[in-house]
Amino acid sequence: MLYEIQTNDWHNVYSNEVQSAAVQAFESGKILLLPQLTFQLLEHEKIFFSTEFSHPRFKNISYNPSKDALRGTTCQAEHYDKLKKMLARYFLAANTLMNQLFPAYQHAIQAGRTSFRPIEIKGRVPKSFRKDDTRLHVDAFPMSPTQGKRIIRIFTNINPQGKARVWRVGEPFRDVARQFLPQVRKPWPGRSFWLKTLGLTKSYCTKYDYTMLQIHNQMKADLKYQKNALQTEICFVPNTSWIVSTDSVSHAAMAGQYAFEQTFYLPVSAMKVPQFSPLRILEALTGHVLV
């Protein structure tokens, strides 16, 4: 499951052969280790090594970069414009990695939010299951729609104990899609248009985003699925960065603190095997264009 590529610079020019190599390894379902790719905390931003920063409604603190605003902290004035300024570095660290790593998405990739983690995942208490993120589950987000396209997600765990971020990595996508696709049941008249219209998604919910949180939700439901699946724990020791397709990669999260995630959306159009998306591997098992 793992891809390592050995740097320890977020603007590290990488050779023709490596940034092939890494694509093929991407879209072929593998997790891309950087085992010696950290992110440094300045002196004044290692405060936020704590959890007292966090609202309690939030598991993580999100950065909108589009906005240049924070979402998830009780921070205020000086601390909230540090925290800030923090997961803008990581935005921009993070970004010139994909655009160095992957040029050829570079004309059709948008970036979505930045996360800074400092909540411990193991003993968490979830509202529900479906958000009890220590179950194995491919990512789809109920309010936001990606309409088809990729969910790219770039990880560092940065803790100062030398505690892992601990991965457990179920089965390919198409084996998921299989086992559950005949429990997806048919969406209710209307229900795009009425979600979208009453705003409680962000934008239109195709069949694709239907099916993918159909999944999702049932993953999580079955417990035998959570216990007999094909799965490989795997831990992300400190000053590590992987990046993951987390809408095809099972995976639960069962441990960790104090971590770093910058989300990016890519079109399967600018895929070099659009065949190895959920999107493509879902119209094919159901027969059915789904966007």
Ligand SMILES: O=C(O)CCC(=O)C(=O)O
Given for the second form:
Amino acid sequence: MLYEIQTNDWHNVYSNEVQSAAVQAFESGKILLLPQLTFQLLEHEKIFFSTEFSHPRFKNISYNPSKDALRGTTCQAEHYDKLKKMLARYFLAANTLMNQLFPAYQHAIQAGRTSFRPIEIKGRVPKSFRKDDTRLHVDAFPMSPTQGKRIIRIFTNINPQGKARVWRVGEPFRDVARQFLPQVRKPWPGRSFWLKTLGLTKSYCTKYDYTMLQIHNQMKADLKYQKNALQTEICFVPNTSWIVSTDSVSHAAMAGQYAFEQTFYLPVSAMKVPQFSPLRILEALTGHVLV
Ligand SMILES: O=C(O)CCC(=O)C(=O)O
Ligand SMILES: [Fe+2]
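Moving from the form predicted on its own, what structure would you give for the form predicted in complex with the named molecule?
So here's everything in the complex, that chain up top.
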């Protein structure tokens, strides 16, 4: 389930052997664990080891690199700038690591948002079960259809009190899909057109996006599945990083406070083995073209 990569440097250079082994492990659904890779806060950034800068309506503070703007914080003026620079530094570090480790993806990969996660997961009250990340799920974003692209995320636990970030990791995507596909209901006619026209999705919601969101929701709604599905607990101790394809690796975040995360999107065509993608797996299982 885990594949370890030894480095303590975001700029590290990897041999061809390490790069191919990493791609193979990653695409086949393993979590790449970098047990010595941390992200040091600068002295003046340590004030952000606090929950007071989080907007109560948001679970994370996020940084949009293309707009150079933050969301989910109450910070103003000088603090806002400091916080933004901290997230921008993580964005650069994560991009460098991605390019060094996965040069084969470099021409096609797109960076999404960066997030800082100062809120303790355990005890947090989600707005609905669909937003409850303590339930096993594969990622699918209601407002941001990926149109088949892979979701790749890098996390770093920077907890200063020695607290692990605790995940449950579930069964392989093919098994998840086999279990939940029969329950996927047909969308109402014109659904995707209206969602896009009314601004409820940022881009067109393909059949793939609809199916992934249904699977995401059905998994979270099924309490028996949550309890009985094959699963393993993983404790990501502080000062470690991990890379995971969260659209295919079933996961639930149970506890932990203070982490960074960077999202990337990768077209299936850039994968070494596109058949491992949720898109190709769902197409094979349903017999339909989904994008
Ligand atoms: O914050 C975490 O550790 C992961 C939560 C999660 O499932 C997600 O962001 O998709
Ligand atoms: Fe998730």
